[in-house]
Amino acid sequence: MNQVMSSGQRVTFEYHMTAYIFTVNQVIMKGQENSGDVERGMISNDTSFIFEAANTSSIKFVNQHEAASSNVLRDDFNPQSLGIGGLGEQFAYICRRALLSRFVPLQMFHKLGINHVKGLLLYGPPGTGKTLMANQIGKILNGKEPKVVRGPDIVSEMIGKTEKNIRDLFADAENDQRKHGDQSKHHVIIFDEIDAICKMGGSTRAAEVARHRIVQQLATKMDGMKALNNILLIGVTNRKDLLPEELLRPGRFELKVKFSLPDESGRLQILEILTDKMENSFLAPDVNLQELAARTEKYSGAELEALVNSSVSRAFNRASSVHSTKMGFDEESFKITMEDFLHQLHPLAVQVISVN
């Protein structure tokens, strides 16, 4: 109590029979935090301290209130810049459930004696976000770049290859939680098609003894993230059924979110990202969004994004010289118009040319 620190100052102490040396990186003063650095300050009552670790110590701190309740979220998260159109429910539940309870400090989640959500299943028809919603999680978590997975990439023919395989997507989450404590980055593993090792090769009793045994490493995996707190698993299928029961219990995937196809108001959403970069420029004044939104009924987010690109292509056709030696193309006059995105309309089909 009343001890002056210095920055920079280098100090001793002794701590269940063992000497270390700590040096001081930063003083804060209560009630200034943000007047900048401070030369020295006393030690009070109200003293808080956050130790670090140096990056080749073998010392490892956990349950610190301060370190722990640092940065979930990246510096540059946008809400805005996500691409996520017509998901904004979705987001909102995910954040709600997964995510808001890592900015809690640990010593409190301890004394609550709860665990954060550590699996994730988006589950829904093809095109409706599922992937991008996956991949975006990944990227704005302050933590290591997300790891991302197909099921049947991961599937072998050879005896416990497979197995193996589903280890190793842990092993770099495992090491660094043994390595740095509570001061571990964020680990994200995104398994796309994850039903894809529940229905992997034929209905024989070898293959069904394979697929159990899969299913089990895949299971015991994910019991084994209850002692980490810098991982988050996303599983991806369009066919929840498919899943055995086994993976989808509370401490598994225990977070199921359903993906539908968009409503008016999502593809509107969807429709407005998908243009928002040829607006200005390139858009003819006739083109009606909202329209366009109101006229795709049952449409995906990838049947959108088709919609958009064909009616691109299409434009691009019209302002284009493609029967000339010379392509030219007039960038100044180049417009897609509202006959573009209504050509392409019911249904979106492929058009077979026939040439002599």
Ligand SMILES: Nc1ncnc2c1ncn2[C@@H]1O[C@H](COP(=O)(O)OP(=O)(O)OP(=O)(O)O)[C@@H](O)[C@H]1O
The other form holds:
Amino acid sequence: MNQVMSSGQRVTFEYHMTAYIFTVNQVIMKGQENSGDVERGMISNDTSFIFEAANTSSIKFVNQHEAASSNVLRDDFNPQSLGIGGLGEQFAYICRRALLSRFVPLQMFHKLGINHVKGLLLYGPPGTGKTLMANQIGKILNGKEPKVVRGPDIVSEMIGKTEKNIRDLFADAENDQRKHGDQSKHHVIIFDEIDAICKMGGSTRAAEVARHRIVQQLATKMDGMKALNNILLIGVTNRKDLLPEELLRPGRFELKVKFSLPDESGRLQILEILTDKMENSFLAPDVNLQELAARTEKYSGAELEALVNSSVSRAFNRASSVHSTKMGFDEESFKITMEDFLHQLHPLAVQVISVN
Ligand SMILES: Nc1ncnc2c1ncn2[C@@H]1O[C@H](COP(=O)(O)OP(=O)(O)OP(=O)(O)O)[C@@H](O)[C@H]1O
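Given the form predicted on its own above, produce the structure of the same protein in the form predicted together with this ligand.
Following is the full complex, with the preceding chain placed first.
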């Protein structure tokens, strides 16, 4: 306790008469998972450890992420600490339905005879945090960035290439399950813009046949996921209406979660997240995020991000014209004001689309 550990540090310890060495790969501050790696941290009562065996090691760890994720699975967990604003309901639902079972100890999991949800579809208007949520879920399960593929990159004009791309999607998880069985790590695959496979090739009969074949192949591959306990495929789309029913059946994308434009309290949370790092030093005292949240009805999270970025640019422009005669930039006096935000409110085109 109170021991300081830093990234890269090697530590020897003894357990049941055997000596072990571990190396600290990463130090993450609780509640600041998004602010990147920190160099060192102090071990406290609340510290969670995640051990990963070295490639050359014969040691196997089981139920590794149970402890680290216990906070995330608590009812009162606030997803804002993961950088997700206004999506508490969606987050809680996904945790309950798609994640919880993955933290049940293996023996109990087998006794219960339950199956994990293997396919999750996040759908809703552009910029509402679907990809952000998918990424964070991937990190919760895996402790690292999930594999992301984009529909338009999977689809290829070359004969057989799309099929190969779909096969490749599942290959790592299949190999891992074959090699490590129940001990295989989780494989989270994010299939962004999945509707692209339903739009490929235009409106000819041949294109229709090709699309049907690809959808069939994906459906068959997803059925094969039944045998794989180590996979979670997350489809992301703002055109759920384009996806054929067969992909949405139980066992495939069985859990569907709708995302909508944030309400006022959601917008406030998103603005707080987006300005979190500049809060103390760069935001002028007159900046009122509550008022901004009230005045940004129908803005998506991405549009709020654009608003913050353009307001920062405006403040930069002002600061650089003030200091144009001097060399350098005065960090001390640089402030983003309420006026910067309000000025940027109107030019932004608010895009509202209907989503099925
Ligand atoms: N709920 C949110 N909380 C915090 N940031 C958000 C939220 N929604 C959107 N953002 C910001 O907007 C960016 C874009 O959002 P994201 O890519 O997750 O949207 P999306 O719903 O997947 O959009 P698309 O359908 O266009 O791919 C995010 O990287 C994040 O910075």
